[in-house]
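Presented as structure tokens, the chain that follows is alone, the form predicted alone.
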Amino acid sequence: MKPIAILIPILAAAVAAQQVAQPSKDACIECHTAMDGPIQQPALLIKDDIHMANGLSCADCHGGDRTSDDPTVAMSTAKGFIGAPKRTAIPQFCARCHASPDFMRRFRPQQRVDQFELYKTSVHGKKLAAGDENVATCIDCHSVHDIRAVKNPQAPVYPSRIPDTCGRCHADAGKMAKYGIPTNQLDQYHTSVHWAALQKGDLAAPNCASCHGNHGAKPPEVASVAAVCGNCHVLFAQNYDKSVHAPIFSAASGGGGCIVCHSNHGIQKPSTAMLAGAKAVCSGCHEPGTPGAKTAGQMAQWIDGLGDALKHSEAVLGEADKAGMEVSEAQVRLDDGRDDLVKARLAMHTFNPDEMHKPIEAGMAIADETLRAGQQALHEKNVRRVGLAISVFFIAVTVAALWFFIRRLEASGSGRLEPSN
């Protein structure tokens, strides 16, 4: 097929899309743009709306005739005008399109169409159905007239913006008072490792929706907390399930799984300070001197010991590498030791010292091996320097001797008598 024949259908489709995206006349926008105050805002905001970008405008949601300049015709009920929906009707109002596979296929074939059904199962949806108009609906999370694509960084539901979007309600003491819900979750989350990762651009880091869900949002129950955390922390969850703590902190026992040690919203970077020391989490259950406290202290000592040994070896190898010595093999080997440290931290969740000691032992062997390689390289560097110094000394002596010899030759030559004619 000739190139021009290939381009014709593509150009035709582009023209058709342009015609859909830009209706010939939109009296709604024209009229409201000319107004002042709040009634003008929708016409200004909709210019950045994803619906507008797909050829949908005011009348597609509110009804009416957008081709007429006559307000009585444009907003005629005979033309299907419904105006602003009641707050309690908003989810179903949005679902007229978003729950229709046939309609959504025209714009976003891959987009899910079960959001409304999920919303009805959520805490928000159930309370709204019971007549509570204060709960979140579609517009509280997605905005109203300037709705943006989820992948748009300006969207309120973009991953890095979700915590603050949820916080608009859940950090508001006035709104949460009637529900008895604490309002410190957002502040706690802002101190967490998850928020720190999100701020660094890791959009896969957990936000509110990752744990609570989005359209079907509800608090994780005690029975599901470990499963929620285990969606990301799979190996940790598997080890925890084998531990002595799993049945103790199970739902049947009224426990809280992972959050007993790690908390929920304000999850901090794990460290051995959680095992032993003044702020040890273990001390909340295990009194000092008890077998549990001693085991926790031993595990902390192992992890810190291996971590320090690897750092010491890394420093020695780094010094040798900086001096120009060949230690690349040992540096690569050191990565295996770091892997063992990770495995030890992972195995710690079994709370079985024997399981944890295996990677600790392997890691310490690597730390010793690489340390010796670094020390040997530094020793070789020193030997080379001594040899170089000796060589330079003899070269200097030789040069000096040659210099004196040449001077003597020059002196003896200048004292000879020239022969007479």
Contents of the next structure:
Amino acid sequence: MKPIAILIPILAAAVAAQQVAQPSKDACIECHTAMDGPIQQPALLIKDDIHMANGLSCADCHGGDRTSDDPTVAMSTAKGFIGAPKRTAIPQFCARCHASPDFMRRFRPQQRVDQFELYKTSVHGKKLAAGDENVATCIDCHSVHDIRAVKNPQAPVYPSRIPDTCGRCHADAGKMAKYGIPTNQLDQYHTSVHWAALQKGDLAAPNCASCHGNHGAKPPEVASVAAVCGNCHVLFAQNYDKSVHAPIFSAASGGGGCIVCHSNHGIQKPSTAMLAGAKAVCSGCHEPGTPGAKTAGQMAQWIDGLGDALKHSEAVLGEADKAGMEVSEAQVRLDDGRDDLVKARLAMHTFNPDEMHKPIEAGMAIADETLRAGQQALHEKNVRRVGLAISVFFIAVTVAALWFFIRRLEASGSGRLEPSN
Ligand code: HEC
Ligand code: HEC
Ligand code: HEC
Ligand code: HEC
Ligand code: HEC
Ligand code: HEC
Ligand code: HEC
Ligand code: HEC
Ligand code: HEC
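Instead of the form predicted alone shown above, give the structure for the form predicted together with heme C (HEC), please.
Then the entire complex follows, led off by the chain already shown.
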């Protein structure tokens, strides 16, 4: 037997042993990195992927043998290779791990494992199950090969990025044409108070998924609308629920709760223009002269009246402050008045004038009280100024008199010196 024939199996065994000793070898990444085009992309993107960060790699999702440089072995079905899943199979593909509590617990004990179950109940999930490939699957919201932790600001599901993620389909008239639903949600949302707040970094402001859900993307049922707003605007919802409108705008009556007056996607900064005037939302249902319209007018007057009164007090106190008068106590008190204005807007949502009048009255009393304090201070300032003017006058007169007196003294003194000349 030639020595080389003995050496081959020994060498092979040594290579195999080395491979076992080096489980970090990842032929999938190595070979795919050396490729061009679409099959190279995953290997380049994967460095930002949360799965990679948790020690998972290509083969954990796609199957196959990561230790073999031979593509026919590495990517053989015998080694469990499943390749790229069909679009309709993606949720199950991800759920293999994400719906398995035992598996996920090894990485993150607190992680939820209900995404797939919820997804199946959503409009997206139901349609995908029926074979519609245009709906969102896991990777349309989370991306693929560069899936980031959901708390990562670069993740497509990060609150400020969600609108664009949903908008990729929902703002695309071509993609949505066959469904006959509006495609203006993103445009309108971009004009809203909520988007403005989110852009300022207020992550408590709702993005699309806060109202529609993410995995259980709720159908936007009218029944859930008042409840959705009430999740965050709790006190408004409590007052509204007591109001004459609540049963009328309820789902049973085909209504829409808060959105009847505020809309859903393009919510604007509210003002009394919603109550009275050409753009009032109330006048759509309450004809001029009817009790509802009269109450609406009254409510607008109250809010504007209190707002103006508080501004007037603020201006007068500001003037006094500038003049160096001590008015800080009244200025602090003015904050209570501003609180009453907030409470009045809140109480307005009972649509009961008696409820609303209480904070209005309290606020007006504070506006009055602080205005008087400001006027008093300005009055005192005037009194002091007149007093000062009078003293200045008398001092001036005295100084002048003294000057004349000294001059005269000097004059008579020099007269006395004259004879020696
Ligand atoms: C030696 C090079 C090489 C190795 C090793 C390799 N691949 Fe590939 N892979 C390719 C090439 C070339 C293609 C495209 C041609 C084809 O489909 O066979 C491909 C295609 C794929 C595809 C797309 C298949 C489809 O269904 O469209 C996936 C997924 C994939 N590889 C994953 C893996 C994984 C996972 C591993 C490791 C277990 C791996 N590859 C190892 C070269 C390699
Ligand atoms: C978290 C699971 C996951 C991991 C990890 C993963 N893939 Fe994929 N891969 C997918 C899914 C899902 C698809 C289907 C994408 C689609 O339909 O657009 C896919 C598709 C592919 C394709 C088909 C071409 C394409 O982009 O659609 C290739 C090639 C591929 N993966 C290679 C890899 C390689 C190489 C790695 C490791 C660097 C890897 N994948 C890691 C889930 C994964
Ligand atoms: C319509 C968009 C969308 C789809 C489809 C979607 N997700 Fe999500 N996913 C989100 C959003 C939004 C979050 C929450 C981000 C947050 O809480 O800040 C999230 C969170 C997650 C989380 C973190 C834990 C949790 O439940 O909050 C995981 C894991 C996850 N998704 C996996 C999946 C899987 C697996 C699928 C497919 C079965 C899927 N997602 C489908 C949008 C989506
Ligand atoms: C091989 C098992 C496995 C597969 C298959 C898998 N994941 Fe994961 N995934 C994990 C593990 C483990 C983590 C890290 C633990 C964690 O953060 O929850 C994770 C994390 C995530 C996160 C971040 C969760 C967070 O709270 O930030 C998202 C999002 C996610 N996966 C989505 C997907 C999607 C989408 C697919 C399908 C394309 C998929 N995963 C397939 C195991 C898997
Ligand atoms: C890949 C494209 C795609 C993405 C991304 C997507 N959707 Fe959808 N969505 C659809 C399609 C297609 C439908 C089906 C439309 C229909 O049947 O009316 C749908 C349906 C819906 C519906 C039900 C509409 C109705 O009245 O029938 C809601 C709500 C919805 N999506 C919300 C969202 C939200 C929120 C996001 C982001 C978190 C999102 N979608 C991301 C494609 C997408
Ligand atoms: C403040 C809560 C809220 C936010 C934020 C929100 N929606 Fe909606 N959305 C609703 C309500 C409520 C409806 C139901 C409208 C109705 O019944 O008249 C709805 C309806 C829809 C519909 C059904 C078609 C339609 O326009 O009536 C789609 C699709 C949709 N929203 C997508 C989105 C997308 C995409 C975003 C983010 C850009 C988003 N929504 C943000 C509350 C919200
Ligand atoms: C996820 C929580 C959340 C949900 C759901 C939500 N909002 Fe908001 N809303 C906010 C935050 C945060 C702000 C900005 C801070 C503020 O002004 O209170 C805001 C602001 C507003 C404002 C402007 C307030 C002001 O003083 O300028 C109105 C009006 C409003 N929301 C109405 C609604 C309506 C109607 C709905 C339901 C269709 C709704 N919101 C759903 C959290 C939410
Ligand atoms: C019948 C019409 C109507 C309905 C229904 C309605 N609102 Fe309002 N809302 C108004 C008007 C009018 C204002 C503006 C008051 C003002 O500033 O003059 C307002 C103001 C607001 C404000 C801003 C308050 C502030 O301090 O600036 C919020 C927040 C709000 N509404 C939330 C809600 C929520 C949540 C619901 C449902 C539970 C709801 N609204 C239902 C008419 C309505
Ligand atoms: C979508 C229609 C609609 C809108 C918009 C609407 N209301 Fe009403 N409102 C009603 C109905 C219906 C009733 C109860 C029937 C009735 O007696 O007129 C009612 C009752 C009232 C009542 C009790 C007195 C009365 O007329 O019975 C007041 C007060 C009231 N609304 C104020 C307002 C104010 C203020 C606004 C605007 C911020 C407003 N409503 C917007 C439909 C509406």
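What we label the rigid core is the largest C-alpha set whose atoms superpose within 1.5 Å from one form to the other. This is a predicted model, so every value here is computed, not measured. Residue numbers count along the first chain shown, from 1.
Does His379 show a Cα shift reaching 2 Å between the two forms after rigid-core superposition?
Yes, its C-alpha moves 2 Å or more.
In Å, how large is the C-alpha displacement of Phe404 between the two forms after the rigid core is aligned?
Its C-alpha position differs by 8.1 Å.
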